[in-house]
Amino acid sequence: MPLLIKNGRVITSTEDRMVDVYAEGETITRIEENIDPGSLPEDTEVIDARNRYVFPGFIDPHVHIHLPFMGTNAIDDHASATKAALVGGTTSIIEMICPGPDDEPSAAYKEWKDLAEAGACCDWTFHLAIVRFDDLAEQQIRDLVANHGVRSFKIFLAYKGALDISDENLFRLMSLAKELDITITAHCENAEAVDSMQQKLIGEGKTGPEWHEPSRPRSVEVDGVNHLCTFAELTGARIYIVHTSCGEAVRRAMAARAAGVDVMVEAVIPHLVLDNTWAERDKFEGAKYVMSPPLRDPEEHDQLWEAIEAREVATIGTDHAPFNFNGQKDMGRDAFTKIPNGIPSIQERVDLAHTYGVCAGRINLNTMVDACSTQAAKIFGMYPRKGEIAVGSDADLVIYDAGYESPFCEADSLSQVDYCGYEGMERRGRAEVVTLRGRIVAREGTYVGPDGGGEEISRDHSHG
C-alpha cells in the first residue's frame, strides 16, 4: 500500500531539512514540505514522524552468514541474520561469498545466491572471494562478471594455506579487475609473518586468545595495506579495503591515494567501539572478541573516528561473523588459532554509530548517512536507488528514535548466536520503524515482515 512519511527530519548525507516522504509502489514517489493526507489515496498508511529522523535505509558492505571456517560454520542463516539486520536499520547488506580453495567460483555464487533467494529478507548482493586463480576460474570470473551482475570480487592477505592468494595470482587478478572495471576488495594483513608469528607464541605455550592480537599486529595490517597498494599501482586495479582497524594503516592508504591509487577504504564497527582488552578477559571470554585484523589499543578508536569524519574513511559496516560460544569458539580452548573469527554486529552497527559516533560528537549525523549507507552504494554500484531519499530511489527508510534508550543486550537480538558482543553497552537511539521498498518490515526492535521477500540488487559500474 501506499505510504505517507509526515513530519519528520529527513536527513541524507549532505541534507538535514523538514519533509514529508510519500512511497507508492517500491519507490519513493514525492518529497515535499507538506503533502495532504486527505489528497492520497485512500489505503496510504500515513506515520507520522514528529520529533523522529529519517534516514535512507541502511547498508552493511561486509557481511558473513553463510560461511565455512575453520572446521565448522557461522550459525546464522539468512533469515536469522537479515531480520536482525532489519530491526537494526539495515535494508541492503553485501554478503562475502567464501568458497574452498578447491571451489568453483561458479559454484560457490550459485550455492551462495540460492541460500539468499530462499531466506533473505532484506535486499541483498555479494562480493565474492577468489581462493584459487586458475584458467577455469579466469573465465567463470569473466562469466559472472558479463552475465551474472558480479561486481565486486574478495581477496584474501591473510590465512596461509586456506584463503591467501599468492603474489602471481594477485597480479594477473588486479589486472582482470582492471580489465572488466571490477572492484578489488581485499583483507590486509601478511599471511606469512601471521603463520610464522602464530607457530612462535604456541610454541612458547601462549595459547589463549590473549594472544591473537600479538600474532597479527599493526606493522603486518600495515604491510598488507602497503603490499595491495602497490599491486594497484602497478595494474591500475581499483581497490576497497576491509575492517582497517589502525589509524597507521589508513595513512599509509591515504598516502597510496595522494600518489593516484584509487582506494577506498573501510572499518568496521567492532574496531570503532570494543579494544583489545575484550579478547583477554579470563576464563576464555576473551575468545567472544577474537577477530582478524585484531581489536586494537583504544587510542586507536580516535583515530578510526577522525578519519571517518574526514571522509577518508568511506564505510562503516561489521565484517558480522556469528559463532556460538560453546561449541564453536570453544574449539579453539587449547590454541587461540583455532577460535573461528568474527563478532556479530548485524543488529547493533547503526546504534553502535549513532551512540558512539555522533552522541559521543565524533560525527555528525550526514557523515553517519554517509558512512552506514550512501557510500557504500556509491562505490559499489547501487546508487542512488540505495542509499539514498530521493524521488525515484526505492523507498528504504528509517525511523529513527534518537531519544530511546537501553543497554545493548543478548535478549534483543535476532541473530542466532548465543551472546551479545556488546552486552552491557551504553545505547542511545534505535530503529522505530523501517521500511523495506515501501512496505514496513520492522517495528520497535521487533520482525513484523514477511519470511523471504529479499531481492538481489542489481548493480552498475558507477563507483565513488
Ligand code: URP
Contents of the next structure:
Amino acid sequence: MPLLIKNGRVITSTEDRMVDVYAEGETITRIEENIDPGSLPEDTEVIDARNRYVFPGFIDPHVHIHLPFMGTNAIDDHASATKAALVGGTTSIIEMICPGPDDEPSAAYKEWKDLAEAGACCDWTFHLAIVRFDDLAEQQIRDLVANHGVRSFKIFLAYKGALDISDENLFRLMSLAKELDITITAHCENAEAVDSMQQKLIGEGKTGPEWHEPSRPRSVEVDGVNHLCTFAELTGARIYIVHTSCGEAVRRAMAARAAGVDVMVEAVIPHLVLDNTWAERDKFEGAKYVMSPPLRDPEEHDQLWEAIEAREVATIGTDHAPFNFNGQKDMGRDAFTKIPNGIPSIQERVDLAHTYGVCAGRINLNTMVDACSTQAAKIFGMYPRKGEIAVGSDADLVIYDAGYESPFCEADSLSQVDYCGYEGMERRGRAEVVTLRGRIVAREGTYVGPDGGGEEISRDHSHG
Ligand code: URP
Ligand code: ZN
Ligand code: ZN
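Switching forms now, from the form predicted alone to the form predicted together with the named molecule, please provide the structure.
Let's see the whole complex now, leading with the same chain.
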C-alpha cells in the first residue's frame, strides 16, 4: 500500500527540513514540501507526523543473535531479536557470524544464513568472523566473497583459545582482505594479557563480577588497538574497530589514521551510558553488566560522546549479546571468567542515544542519525539504499516522538532475555511508527508486522 508521511520534521545525517515523504512499493518515490493526498492513489495510507521527527531506519552494525559462546548460546532467536530491533527503530542489522575454531567458514555462513532467512523480520547482513584460518578456510573465504556477497570479516584479538587469531594468521587474513577489498572489523584486546590477569585475580580469590574490569583494563584494549593498527599499516587493510570503550583507544586509532591507516571506530551503547559501578552490584546482579571490553569509569562517557560529535567515532552499535541472568550469567557465580559476556540493547539503542546523547546536549540530531544509521550504511556498502531519506532509498522510516517519557523496563522488551540492562533509567523518546520497505511493522512499542519478511541486504565494496 502506498504510504505518505505528512508534516514531519525530516532529519538525516546532513539535513533537517519540513517535507512530506511518499513511498510507493518498497522505495521512497517523492520528497516534497506539501504533497496533496488527493493526488495519490486512493489506498494510500497517510500518517500525520506533525510534531514528530522522521528519521531513516536505524542500522545496528554490531549484533549477536545466534551466538554459541562460553559454553552456552545467546538466548534470542532471529524472530525475537529483530522484532525488538524494529520496535526500537532499527530496521537493518549486521550480525556477527561467530563459528568456533574448528568450524569451516562455509558451513558457518550457511548455518547463520539459514537461521536469518527463516526468522528475521528486519533486513540483515553479516560480518563473518574468521576464527579458523588455514588453506581450506582461505579457499572458502574467497568463494564466500566472490559468490555469496560477504563484504566484511570479524576478528577477535581477545578470548584466548576460543576465538582469538594468531599473528601469523592475522597477517595472512589482513593481506587477503586488502586483496579482496574487504573491511576487517575487530575486537581489540590483548588476549594473552587478559588471560594472565584473569588467572592472577582468580588465584587471589577475586572471583566476583566486579573483577571483570580490572582483568582487562584500558591498557589491554589500547594495546589491542595498536596491534591491529600495526598490522593494518603493514598490509594496507581497511579496519573497523568494534565496541571501543575508552577515549585513549579512540586517540590511538586517530593517531594511526593520521599516519595513513584506513581505520574507522565504533562505540556501542552500553559503554556510553553504563559504567563499571554497575558490575559491582550486589547479589551477583553485577553479572548482568559483564561484557568485553568492560564497562569503564563514567569519565569515559564524555570522551566517547565528544568523539562521536567530532565524527572520530563513526558509528553507535549495540553489541547486543543476550544471556539470561538465571541459568546463563549465573554459570559464573564461582568465577567471573565463566560469566557469558554481553549486554542486550538492540531495542533500547536509539532511545538511549536520543536521551543521553541528544537530550543531554552531547550530540545533535544529525550526528545521531549519522552514527546510528548513515555511517554504517556507508562503511558497509549499503548506502544510499539504507541510511538515507532520498528518492530511491528503501522506505525504512522511523516516525519518532521525542516527547515520549517512560523509564526503560523489562516488560517493554521483545528480546527473550530475562532482564533489561537499563531497567529504571530515564528514557526520552520513542519510535511511534516504524516502516520497513514501505510497510508499517511497529507502532508505539508493539510489533505489528509479519513473522519473517526481513531480507538479506546486498552490499557493494564502496565505503566512506
Ligand atoms: O561482551 C561481549 N562483547 N560479548 C559478545 C562477544 C563480543 O566480544 O563481541
Ligand atoms: Zn567483541
Ligand atoms: Zn560483539
